[in-house]
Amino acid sequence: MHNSSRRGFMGKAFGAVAGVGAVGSLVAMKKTWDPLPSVKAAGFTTLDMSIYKENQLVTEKWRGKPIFVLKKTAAMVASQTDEQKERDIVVDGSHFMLAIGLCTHLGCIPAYKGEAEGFLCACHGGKFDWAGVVTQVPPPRGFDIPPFKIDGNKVILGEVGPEYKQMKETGITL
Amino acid sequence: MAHFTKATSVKDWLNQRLAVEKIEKVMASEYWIPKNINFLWAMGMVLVITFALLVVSGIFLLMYYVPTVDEAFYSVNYTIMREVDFGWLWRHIHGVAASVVFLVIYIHMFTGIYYGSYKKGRELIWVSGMLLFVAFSAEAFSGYMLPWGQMSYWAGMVITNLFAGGSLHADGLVEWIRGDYVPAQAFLGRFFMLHVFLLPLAIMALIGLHFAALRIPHVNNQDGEEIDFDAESKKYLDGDKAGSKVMRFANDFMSKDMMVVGIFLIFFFYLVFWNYSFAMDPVNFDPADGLKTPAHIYPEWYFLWSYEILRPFNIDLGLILFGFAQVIFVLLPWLDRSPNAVPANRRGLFAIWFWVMLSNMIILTAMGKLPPEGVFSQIGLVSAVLFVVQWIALPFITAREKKV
């Protein structure tokens, strides 16, 4: 009885030491897989918004992701529904669709088929219109909008400006 | 200390230290296999040989492959394919075997379902087998990343995005898995490690468990007959080899097993030398480009059926059904409520269930490969719903089954 309680104590003591070690090593393993500081630091891109042509899709790059920039024509701006209007980004009097060019379903890059057809994702058949609103499932929501800050005729991607903050708060983008 | 005597032979020396004779009996000459089986019972050995081919060809590829985003593509497509003597042979063996191994796994799996080889004490064989299927799937996926071509990159993007869990938006989890905002160096490095070390290790351990789970219940037979292995093996050892229902694993059964393996290898190397291109997607011969999605993304053929279950629905329902399809096969021994461990053709409604399931999975596979448009989308949707309905119906169908 005396022995067995001593063994019991030794077992519990070892269990405690091993438990601390196990938790510690799990933390280390988790942290080792985190994105590196160099990856996180390279997360800002500045776009000069005065160079884009109307209804011509340009794909920029931010954090390795494609960023769609589409300058809207006057006709597009005039015809915008409420849903399309709230995603509108106005820089220096011009209206833009600015979004992460990845399908919100599983991240393929949809192709722009022109004003009438909008964007088509080849992976699972999702569709978006020229303002970035979903017109055909499976994508669960319109294109995500990257954090942006308007600075004169420039847009800085990765920084949070008041326009982006409002979009985020009203749930227009994630 | 244990008592050792002067050895009379090398075998005796080993026997005293390792009990090699006893091991040989347990593992081979007195491991009893029913006689009433057919060539489908050789698929296990075919899988062992295919896995060995994958390991050996992988070892040679590993010596020249460079796991960096700048060099991976060229180390495969230039160094291994053009500079290394017979480099093409290892790559083609590895690629063809990775595809063929799934064909044999599916045959092995459906053989098990048809003959009821997951019942009456054989549940753990089934479960460990399904875990092997999962491990092989992870191994295939991680290996597919390594050439760092367009299909590698975009398959990596799409599959890691699954972990965001649809509306849960666990984007942090996805970035953690990738080690970056998109698949990049950190991603390639960790999948390289998984492919060449951790997953093969897990597969080998699971193969050990799979074999161990087989040891006590023994191999099933064509009639699902419950054999008294003690009595039958005694009959065999007493000299009545013809009257016994069992035979030795080695060399009796092995001789037949290796005959099937021989035929398989002729077919396999025919593919390796003359028809390897089915295992090499042409799109993956373009280097990875994060700003250009290929026109049509599809997985390798062996993942198409579950991909097609994901595709027709909105993301949350799609993910739920996809998850359902991944785990439901594991539960087969418990979803099948019938006590009958006999071939499906003697089980009434279950026979229909079996053949519909098999055909439906072939249809799902075909639809997964076709573009998601028009009538194909509708066929895919019906098939995906049928797949789920069949699994929900299984316990009810089998509970009503009469004892045979």
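Residue numbers count along the first chain shown, from 1. All values derive from a computational prediction rather than experimental measurement. We call the rigid core the largest set of C-alpha positions that still match within 1.5 Å between the two forms. First, how it differs from the form predicted on its own.
When two forms of a protein are overlaid on their rigid core, residues whose CA moves 2 Å or more are considered shifted, and Thr32 is one of them between the two forms. Once you line up the core between the two forms, the Cα of Lys165 stays within less than 2 Å of where it was. After superposition on the rigid core, the Cα atom of Gly152 is displaced by less than 2 Å between the two forms.
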The other form holds:
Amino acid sequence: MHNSSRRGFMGKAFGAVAGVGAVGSLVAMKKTWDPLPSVKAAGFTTLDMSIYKENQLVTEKWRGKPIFVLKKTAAMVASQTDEQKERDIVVDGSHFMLAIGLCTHLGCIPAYKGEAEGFLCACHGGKFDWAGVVTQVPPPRGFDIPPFKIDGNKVILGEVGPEYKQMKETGITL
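Switching conditions: you have the form predicted together with the partner chain, so give me the form predicted on its own.
Partners and other molecules omitted; one chain follows.
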């Protein structure tokens, strides 16, 4: 800096101010892109699994999507195939079908028709059994299972637990 002139000083000062301004702008832009705390809080839903009754479908809500919760009867559990067993969520010894209640064909909401018939999607005639497995096409795959974590007798939707990781690794859900 032995060749210091007023012009050199002004150039360096301007460069420093511009750099600080650029960093401040980037920080402000990142804050606007981050989801609001209220949106982050809405990403988790806690379900108390002890309140559900056998063979009674309950539709919960998670991130604006319907979540089907079906507590299976002893007869359902005894008659399950291996594919159906893999999709079960077991909480305190009870078996549950927990799935995003949207048809994987076009996103319609299928109706539950009982243990014998399972789910029927009225839009294009797709059928799912009470475990969420496709029994009549056009749906390309079974019901998707939302990320979940089991905590005692509660299931926390939106958190990824070891059970969900295993289902994802084996290709049961996306």
